[in-house]
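Form predicted in complex with the partner chain, single chain, as structure tokens, below.
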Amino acid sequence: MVHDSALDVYRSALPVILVSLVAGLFAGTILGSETMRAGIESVPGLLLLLPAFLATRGGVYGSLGARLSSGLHQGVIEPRFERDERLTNAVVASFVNGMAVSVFIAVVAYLVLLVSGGEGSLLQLVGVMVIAGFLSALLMLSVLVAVVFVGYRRGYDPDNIVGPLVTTLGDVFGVFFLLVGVVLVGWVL
């Protein structure tokens, strides 16, 4: 076939879009829940850092996924769960990136609050982001490596799995772990 037909594109894209729609609605429901709304009220700056936090999930773990799938395609990473220098390096780099960006976001959000004359607690924001960043790192790293390896062994091209997986998990669990962070920090502080 030389040219795309609108209907074909529509038909092939709709299932993926609908799956991520359900994930987005889950994320939204957590965000709109009473606990989360109470958290938003008690942690000034939470809404400010929300879009940045969600967006970096894609950046950090999307690039890990891309690196894993390139490694598998080139044969430099074996799809087995064992100690491997390349695999360990890729995973550790994403973890460090994920944590560093989370803390950075908390600090920037605090500075924006300061400049705009609002009130905020740096300790509270950093605490929430460290917890949310750490939990999402654990989940995203383990699920991503597991799904990409198992998928690859079963003959699925990891390039096609990584994108939707990262968006879907990142949205749902990003918001959920943010809520966990708010609750835990609320207990401590």
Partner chain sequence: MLPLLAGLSVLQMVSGSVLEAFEETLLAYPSLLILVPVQIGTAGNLASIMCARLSTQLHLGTFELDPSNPDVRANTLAILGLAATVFLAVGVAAWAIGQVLGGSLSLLEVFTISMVSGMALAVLVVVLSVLSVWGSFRLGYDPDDTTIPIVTNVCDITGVLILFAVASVVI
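Positions refer to the first chain, counted from 1. Every value quoted in this text rests on a predicted model; they were computed, and no experiment measured them. Think of the rigid core as the biggest set of C-alphas that the two forms share within 1.5 Å after superposition. What changes on going to the form predicted alone:
- Core-superposed comparison between these two forms: the Cα of Leu165 travels less than 2 Å.
- Superposed on the core, the two forms barely differ at Leu179: its CA moves less than 2 Å between these two forms.
Having seen the form predicted in complex with the partner chain, the form predicted alone:
If you are looking for partners or other molecules, they are not here, because only the chain is given.
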């Protein structure tokens, strides 16, 4: 009985993990690109905040995924794209947490630069993080809710897909929109 259950989990999680593997390689390709390297060099402190930014994408939106999964299993959230107060509150809370954490990371990175004798611009770091945090939040929230709901309706257990999905989305969208933030802030400042 336990063997069947473990095998079922493995079968349902394997496709998501394989997709996550390919998407993770794509994120690495963006990170290793000449454009990203130039962006990292042009914004002092960017390399310092990158790991924290990517980690918090998974942490903040992973909590939302866990809430969605629990809500679906308990029957308090229906897998439909209609107005639902619980779903709306969870999504708004995740968005606010994601934005607050993004700004906090920029401030901490700036303070670390100051303490270590490095040079950097608080306005530049906060600008990059607000843009990257906002754009990644919009896409992560949309894709996460859509994949979990559609997957649940097709018989997939959200507990098996939320973890790999959130970490992959966080890496891909995080790296890409960090680059977008560097370019946009570079035009303005």
